[in-house]
Amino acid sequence: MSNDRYRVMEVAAVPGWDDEADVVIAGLGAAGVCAAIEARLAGADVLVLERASGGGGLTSSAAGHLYLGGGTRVQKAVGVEDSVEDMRQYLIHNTPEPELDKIDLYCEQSVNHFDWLVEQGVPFNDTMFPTKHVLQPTDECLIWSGNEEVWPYREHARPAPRGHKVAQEGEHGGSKMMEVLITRAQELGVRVVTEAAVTELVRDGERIAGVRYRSFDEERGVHARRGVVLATGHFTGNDEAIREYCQQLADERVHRQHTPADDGSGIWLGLAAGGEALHMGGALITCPFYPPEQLLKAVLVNREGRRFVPEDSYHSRTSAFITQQPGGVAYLIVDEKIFARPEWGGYEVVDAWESVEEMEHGLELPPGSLVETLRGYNEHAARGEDPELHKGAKWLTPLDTPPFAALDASLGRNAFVGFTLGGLRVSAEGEVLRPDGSPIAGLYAAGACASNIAQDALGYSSGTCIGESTFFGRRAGRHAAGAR
């Protein structure tokens, strides 16, 4: 695709500098603000250029989960035992192409990172939400936010809840966190210019030495004495890029979640400078059928009448599997004991029947398919077993009480949403890397325009994006501040 809007200019072609700072950061979302705070704490003069009229980015519309563990204050307060090694093994086995140095750092310093956020003023209650949920409607903190208890991941690491939500009711935790962090950055003396869209990097020899940005109709240049940090977000809002790189989100049946600024500008700038992008086909995609959690006792079948995913999986993993079924067709099968209506997504009731045979016929499934699926499932569930897909024992119960109902879980008939996960290849310090692995001097990236831990929907856990954005944003800011 063409990205001529985002280029690299040689310093000799710059008409002049309008401003300068030690560290220049493009974007005031979760990664950008943490980079700014850390760089300022390291003694750097910091200037943030924010494309929108104010900071916050997509994080401001999120519930505010951060995936943290290894024995945080909250985990200890509610009696959860967790270790760095368990968290490490979980993330390794959930990540398609794990970068071990990054996962090691993230897990080893997770408690420290939680404490750092608290020191900046981000509030977390020492409480845990008691049931399996997509997000807490209360201001309780800890939640099971991934596949920790799901097979095969529970075989590799002792399960522990690690989703830490900012102390705010409902879906406003991300907004609260960004408000606190932006205020903290400004109190420290970080300078912020809004309505400032970075369009060009400036190169001085082999080093990135500044940026050019557009503010309304005016073009301006800023000299970066030590480094430039790209923290501009993902590319979910870029139609052309989605069609080229991310077919999952090119599907019109998936609603793309993004802000108007999420066109991947930081990625294209990094590529223009000689960087490399990874996992550009990766995306989070989801349409939760729980809560209520009792629906995890249901079974999901495709149009062949077969199960295809353990139903106790994290909602994005389940949703990704649904999109891979023939025609994107899936049905959630319940009986009278566990019937409920999902709180999100749709999942309309197709119909109800007095027998499984009638339901199989009504759904136009292959003759005998659903009958055999439920016969085998019920036989094993009565013994607390699921040899086919290994669903957790606490979610196993025979579905044998009529009437039986089918909820339509199909792609295109429910509210599937998603956003991209691909981004620039970076080091653990946030340095943008060339295809040969060498760093581009003076150029860093963090957050959704960089590739770190989150790579696809199958291995995603709620809180991974904000967790890694804040953590690696800090590292990028600190490293840039110390560059010479």
Ligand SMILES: Cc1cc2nc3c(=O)[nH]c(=O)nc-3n(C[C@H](O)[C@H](O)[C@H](O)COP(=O)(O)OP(=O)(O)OC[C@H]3O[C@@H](n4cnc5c(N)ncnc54)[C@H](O)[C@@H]3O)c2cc1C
Given for the second form:
Amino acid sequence: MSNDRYRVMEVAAVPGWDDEADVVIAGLGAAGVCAAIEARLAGADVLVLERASGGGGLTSSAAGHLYLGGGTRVQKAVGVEDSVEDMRQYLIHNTPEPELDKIDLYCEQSVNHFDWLVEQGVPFNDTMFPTKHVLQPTDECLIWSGNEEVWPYREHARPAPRGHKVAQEGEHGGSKMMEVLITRAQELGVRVVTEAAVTELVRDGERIAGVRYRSFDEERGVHARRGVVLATGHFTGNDEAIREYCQQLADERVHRQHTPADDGSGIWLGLAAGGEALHMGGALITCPFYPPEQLLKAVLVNREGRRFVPEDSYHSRTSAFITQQPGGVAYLIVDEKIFARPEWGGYEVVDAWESVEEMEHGLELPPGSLVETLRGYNEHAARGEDPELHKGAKWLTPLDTPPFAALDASLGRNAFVGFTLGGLRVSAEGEVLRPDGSPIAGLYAAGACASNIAQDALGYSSGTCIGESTFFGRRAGRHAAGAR
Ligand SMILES: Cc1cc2nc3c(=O)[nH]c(=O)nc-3n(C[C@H](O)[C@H](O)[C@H](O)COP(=O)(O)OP(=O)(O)OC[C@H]3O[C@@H](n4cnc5c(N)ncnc54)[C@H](O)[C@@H]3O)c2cc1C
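Return the structure block for the form predicted together with the named molecule; the form predicted on its own was the one displayed.
Below: every chain and molecule of the assembly, starting with the one above.
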């Protein structure tokens, strides 16, 4: 899939406009629909162009977690104490290159954003899912969806669960949210054209003044009186771009999760207009070994027989560490007390042994390595300590009850999945920025085609993508509506 078909055209070359609106939005996913609602609420005439035959985007496949905190209605109802400052510190410390102005806004206005979503009709139950899980199978709302309780993050901020799932059972929270928000946008008078793939931006002097889109065999132009918002999603499905920018996902042992529209069109359009892209090598990669949560009491070792990550880390952090081990090889070591089969992802049992020595030999680990790792681990775990990797005390128990088993946690042996996190450099108002930091007049981006908070798998918390898509989508829509 070539990226150079996404271009900028000078207005003089445009044969004529077929339509016009104050704000033109490319893409009707989480970011696009929130931009549309806010622009419309600000009084703008809004037209959304959607490439697929209906809205929803990748968001409709999402579980529907949103990372929100600082004392939301749900947090208060279930007795969770949280503060803006704790949320802020957490996000600052788990982000490789935090953009402080955006993190500040996101945390300060998180409760307000939750309330806004509720006002639009998005349902959240005042409940908390009780165990450590990847995705609650119920319609319960709050879940630990990041590394808040994990070392070193717990040292920087008081931990609080902040994953808010839209009230829908299992994996259908994202589609529920999109159904509600698209209905709301249309009730407000947002116009939507489907089967409309934006392929070109139109420049008038220094300003982006419209777009050209393709619908089946026809090409059309739309004049944007105030602004164009790019909300076209990830570039996970673009082989060429993945090879060029995102080595982690170029690995064929990782299955890329994407829709047919995830070619990164918004990113290439923004670059063609003079913008810059950030964190294009960043990706969410995961292959959870929990639930059940008792497996967090296991020990994860590489092919040298050494531990490399606190096993109570959030699943994407653990998975990213596995991909960095020699050969991508890792084993989850359990004893009889904690043995269980992971609910997701594979993790075949390699074998079971009566002693650690036999297991070490059976896994072909360096002589003495696993024996020494488990001896040290067990000695400290008996005291509720883990001086090596600081696993949380509630997950520490000596693994000393035979038989012992090893589950294959290696890359290539399990269903590692992932998607991109990089996107256009934008201001906190969603303006697309040039490398010198100046905004491109009339051009905005939000959601997965922009870079705001999520940057890599090591620090990722579930809910950040939809959280930031909706939050910064709203800001982009509002600012575009007010732009002259
Ligand atoms: C299985 C799975 C589960 C996930 N669960 C969660 C979760 O629970 N919480 C979370 O925070 N994140 C989750 N994510 C990530 C999250 O879904 C996305 O990051 C987020 O939905 C992106 O929203 P968006 O609006 O930017 O893009 P999308 O929702 O993909 O919307 C983009 C829209 O733009 C359209 N489009 C593309 N190109 C063009 C074009 N040129 N012209 C016109 N239209 C175009 C597309 O068709 C699409 O409708 C999950 C991802 C996966 C794969």
